[in-house]
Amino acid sequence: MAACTVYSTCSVSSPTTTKTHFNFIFHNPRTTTTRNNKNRAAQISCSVTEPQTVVIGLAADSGCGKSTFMRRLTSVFGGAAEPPKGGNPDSNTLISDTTTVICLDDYHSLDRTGRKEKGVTALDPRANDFDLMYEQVKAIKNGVAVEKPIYNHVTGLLDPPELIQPPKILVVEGLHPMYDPRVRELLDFSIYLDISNEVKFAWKIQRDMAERGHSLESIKASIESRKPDFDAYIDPQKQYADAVIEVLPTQLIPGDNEGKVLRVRLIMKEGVKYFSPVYLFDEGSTISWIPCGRKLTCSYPGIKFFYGPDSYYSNEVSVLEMDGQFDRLDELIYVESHLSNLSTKFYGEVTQQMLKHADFPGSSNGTGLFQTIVGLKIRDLYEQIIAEKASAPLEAAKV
């Protein structure tokens, strides 16, 4: 467990504001010796005020198309997510005006070669520090800058910390966002990425043998190797999201393995608080609905939507689905216009996403579709969160 020193002094500015200062060091002892991965103190320091910060979860395995999905988030809310300006140039941090997004790569307590000389994936928790991810998130959540440690995926080393100042919106990405409990409790959202083995496997088939030169053997035993601890580790965080985007082989052709067509569902965890499930046509109808014609140009096999209520690990969810993919996106109003709790700002909001990002991969089906959605309805749960601790003081002074 990390420890904590706290030497705290406060300064009153006038009668009604207080600010409290302190000095936190959480001593991390590294066990690992490789370069840059001495016993270190991670330092923080700053003013408390309201905590203000809103804390996002977001779990996939690697290869799954978290970066998209960040790109397409904080381009939601404006301005393009860089790494720290002037910082290590192999950090995993982005930042931009709102969004702060952190790689949990970076509480790995073993580098490569302690994985490999325990026997460990980064899979297993036992190759990860779960009690400084907690204490770090939990000091941004609370408004405190925290300096962060850095995983180098170019030499699979720890290198030196980073300064993280405290975001209006915190995204922690990566491998274990929902396993620790204490973690978990200090999300106001977790999205799970849950893409189908076979998908996933054609996938890394067309990236590693096209562009890497991967033979099928070597893919085959990449995938099975780390198959078991995904199922241990990873893949149970998805009965705590409380959305999933679940990415599966098309059912509009038979026997199709190739994973270009895709049927993509959006599960929507119900009575989470600021976040209303979108629906198609009719709030909680089962609707199937075919809207290829001369509203929708799509070619061959089409597609097909799917709307109704479902139970998702003893939750009762929402499920919305897409199987096919879209031939000119221009054309998405279309569907746009019959989905409703979109937490769009204008009509046409979701269109205009699209086409500002028609180059990003899964742009043309459900998986960009549904990121895009659920990108809006976080931007929804921040206001409503900002909207509800500005009214809190007023609502007091009434009493």
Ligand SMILES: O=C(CO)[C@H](O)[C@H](O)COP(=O)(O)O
Given for the second form:
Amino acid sequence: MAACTVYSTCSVSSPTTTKTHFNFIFHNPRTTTTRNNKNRAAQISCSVTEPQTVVIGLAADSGCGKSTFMRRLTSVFGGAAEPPKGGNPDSNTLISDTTTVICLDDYHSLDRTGRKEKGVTALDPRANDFDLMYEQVKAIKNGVAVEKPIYNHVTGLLDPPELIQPPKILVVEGLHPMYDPRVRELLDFSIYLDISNEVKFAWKIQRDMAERGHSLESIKASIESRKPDFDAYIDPQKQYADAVIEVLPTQLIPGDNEGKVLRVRLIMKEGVKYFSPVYLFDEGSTISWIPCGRKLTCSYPGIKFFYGPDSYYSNEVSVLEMDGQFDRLDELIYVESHLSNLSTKFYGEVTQQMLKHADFPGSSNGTGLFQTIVGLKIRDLYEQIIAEKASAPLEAAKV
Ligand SMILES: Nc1ncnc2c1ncn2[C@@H]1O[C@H](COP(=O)(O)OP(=O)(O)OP(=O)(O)O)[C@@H](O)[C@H]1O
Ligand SMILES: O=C(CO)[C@H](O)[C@H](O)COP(=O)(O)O
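The structure above corresponds to the form predicted on its own; please provide the structure of the form predicted in complex with this ligand.
Okay, now the whole complex, with that chain kicking things off.
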């Protein structure tokens, strides 16, 4: 077994002690011998009972804003994410003080040539190793380091593995974080970025044509060839997500097909442990709000918010919607002051985060706003889980 650091609850028995519970850090999750507080040798048998790494799933198709979301999330924790130091320069992993983001493309079981030979896309479950994905996410969640494979997007080959140490928060992002029920079960919170076809097309053109030199025809062909597998294997995962960020064309400009102004909906599942949905004005009511006027500058076509209860794949949800875009990001504070349950640590934290990353895609519309809010909710969820675990041994000791 790989060397690792495991935090767990242990029972101690020695000639002078009866059973005591305490938190202990050890480097091999079996049985070890140490000294108790009276400096006597004590046999300690430990079982890994409490998962230590909080696991977040982020699902979306390629080019739908996962990397941008990850940069916003990492920033909420106050750090920048970087690839593993001294490792494979084509690694897909990003590490910060609090978070490690692994890309599930690393569990492709077929490389680019293999997929071509077999006539399957990367979205097809047959091109992915879900057994290994499950084993490794479970191990990390339980505090055990793993040797994770690397899928090299530059060469299209499977490279030698890299060591992933258990972080405080593990984010598994990619095409299939909620596809396999065993992996899904390991997620403490899950998010789906649901980008409508029209918007996905506009973003792809912007990136792949402007930045990567692809032709319009090849972009269209790539989207079309992925669509059947996207519909079969990726899209259905949204029914399992705790939060969905849905990105649609605006309704403020009749017949708009430019994809520049967006209608963005944050769909939040009710009754999820450690997650209380954000609301506008009054929780549970239905509200339509045009904030433009004296306190918020809006040029054409303006901004419209909506909030209300709804049902999504038979689940009770709350929906917060923003159509339009901000002219002046500093005025976002006006909107922020009307939202509740934001899990901010101080007044104006959402606005501050948005201003900090004003150059990220989507900063002037609901994509940036809702990604920032979900980032704050994940921080809050993490802090609640950690606080609960910290108090668990004390409660057990009292008993
Ligand atoms: N909120 C947004 N508003 C406008 N454009 C966006 C937004 N988010 C992403 N994009 C566009 O989509 C491109 C891809 O974004 P990003 O790299 O975050 O996606 P990704 O899902 O990580 O992509 P991939 O899986 O291909 O690496 C960006 O370069 C940008 O052009
Ligand atoms: O959908 C994808 C996830 O990002 C990629 O298309 C998939 O990983 C295959 O990669 P490549 O384009 O290198 O063949």
